[in-house]
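Presented as structure tokens, the chain that follows is alone, the form predicted alone.
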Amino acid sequence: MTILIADDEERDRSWLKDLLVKNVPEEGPIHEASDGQAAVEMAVKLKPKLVCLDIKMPHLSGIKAAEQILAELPRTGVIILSNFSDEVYVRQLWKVVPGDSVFGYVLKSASNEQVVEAVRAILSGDCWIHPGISRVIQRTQNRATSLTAAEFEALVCIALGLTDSSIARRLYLTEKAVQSRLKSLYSKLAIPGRGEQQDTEYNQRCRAVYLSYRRGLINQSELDDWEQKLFDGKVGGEKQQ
């Protein structure tokens, strides 16, 4: 048996390494990587039980790195611990792992206790998922609120300061289909329309992007990602005549 543990932090690797040789010392050998590329190549290498990632790190982030280990090695735990339980990258994780897969997502925040039930459960062949992330995932999955790729497509969009024409161009849609998921990204997050009376003060694009800020829903890395694609032309459908 072997486990990976992947992160940038020298002290958070020892501590997660210490933690797990005095609780699951059967599971042994533990060896540690500095960044998500180097993880996944020492875990295609070694075929490790389990891989711990840290969710933010140098040249592949822990959930790219989980996406690319998952593919070549399904039968592998996988436990994400992150700073962070914002809903974009609860919305990355659900997306790139396999419904079979056994994984878990744990604050760092969590006690000691909490991280060896997860590590244990995982190795058991289950699933664990952080308190605190918990509701997160119910509104992912609540189609009242969650948002559609469409509609979050539009959300960066505006967040990253296109116009509807850009938007429009770069997406490969009409301006009318660009303002109808606006229209719809503003209803998810309860945002009065224009033709509604009350808070008309706010501008609906603005208060989007702030409610979206403050919801988890974007943050910088995942801005800088789509910005990316949008202008490599690596998003958007078939043109419409």
Contents of the next structure:
2 protein chains.
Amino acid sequence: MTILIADDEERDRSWLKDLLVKNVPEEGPIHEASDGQAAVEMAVKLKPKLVCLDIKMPHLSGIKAAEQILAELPRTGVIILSNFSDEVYVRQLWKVVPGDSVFGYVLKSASNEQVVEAVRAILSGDCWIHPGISRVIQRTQNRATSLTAAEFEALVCIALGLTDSSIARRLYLTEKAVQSRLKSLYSKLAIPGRGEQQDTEYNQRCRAVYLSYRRGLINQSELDDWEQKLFDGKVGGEKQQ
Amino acid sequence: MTILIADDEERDRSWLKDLLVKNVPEEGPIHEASDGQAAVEMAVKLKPKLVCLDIKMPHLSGIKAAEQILAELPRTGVIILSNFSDEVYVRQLWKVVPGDSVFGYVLKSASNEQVVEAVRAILSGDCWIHPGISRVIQRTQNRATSLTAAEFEALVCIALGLTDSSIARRLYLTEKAVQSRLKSLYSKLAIPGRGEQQDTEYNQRCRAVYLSYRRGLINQSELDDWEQKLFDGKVGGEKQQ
DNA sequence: TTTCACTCTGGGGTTTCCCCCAGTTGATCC
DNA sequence: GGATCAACTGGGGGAAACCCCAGAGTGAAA
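Now show me the form predicted in complex with another copy of the chain; what you just gave was the form predicted alone.
Full complex below, order starting with the chain above.
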């Protein structure tokens, strides 16, 4: 029963390997990869029963790696083992992972026992989601607070610092459409507008970015990816495929 | 020769402790603290030769802990051992640390050898700064790119999503003064204005926030602190004290 | 099929943000 | 004593962002 570990930090890899060797007796050979690309290649070759993926890796993120691996080998158990509980990753993962596959999401702040528990769960065919993540999942499925693809696109663009007109140009929309997206974004984030409240406390545009960072709807590395895409003229990231 | 380690992650503490036991032969007892407050208390009691501090800790950040420890025991060697190379921390640290004290700044992505090297340097009375940090230090000392206290205050406020008028109210300034601060902030961040460039590509306000995140001038946990301060009516954070 | 949510569209407003200009103060440095 | 720089002040103007309204098309769920 082969296991594959993918993490760019050597320290984390050896920690996890140690943990598995000591606590998962029925384990077979444990292989390691140090980036997402390598992880995919090794996975298709070794056909492991379980793959542990860090999210933040060079070349290919753990989530995209998971997508490719599951496309080839749908029966593989996948554990995302990350420092981050950002909503943006949960959104992506839920889109990428087929509903019937076996997977886990564990934060690196978890105790050793929790990690072992998660691994055991996956190996016996159950899912295991970190307690801290469940809150986030709730939010992504609540109609009133979760963002639509259109709202999310607009959010990313203002977070990058684009103007309405420049967003419109990039996404092939009218300025009015952009503003309409923003308007519903602001209301979902519950940002008080000009008419309401006593005084004009907030610049909604910046406030939306701030709150979205806080809630993990967006984060630095994701924005960097988007900036690449948008400046290469490709659009519709969340919609397509 | 006592050594004190402060980190809220048990895993990191034991990793570092192991490393020191194995590689710093002349070491004496090694104590551990799991937050900043405890670190300060233990330091004044134990008077260690060396203190290793994580930045992100509950109750009291590693930097503030370092400040208090150095105030009591200026001869203590301090190593900041953090995941972050954010400029905001470098700014803070340089203000807090007396010029003649012995300290180090090591990123957790450093190799074991580098960490040992840093510890040895501190113990023999030299400073040790992570290579990745030196770039940042350069920038904080370059007149043309480093922010003044006033510009930084304005930056924090727009990052929190406040309007000009609300910033003015909180900082006891006129709106014009706020706009003047923002104007010089934008120019230091090299954001093209409305007149320049082909088309109005950027919303400067949001763009400034984005670039500042990228450069580590600001980050989430620092902004949370500032939001607290500003809503309690206290101002002038960087200036005072 | 009818609902419903989502999205884009349009007209016609107000306010905030950013622009240009110029002038005063205070601190620091040679 | 000038020179320099950071910081706040002021007027006046333009453009972007946000406000309200209402309508119409899409696709999915009831």
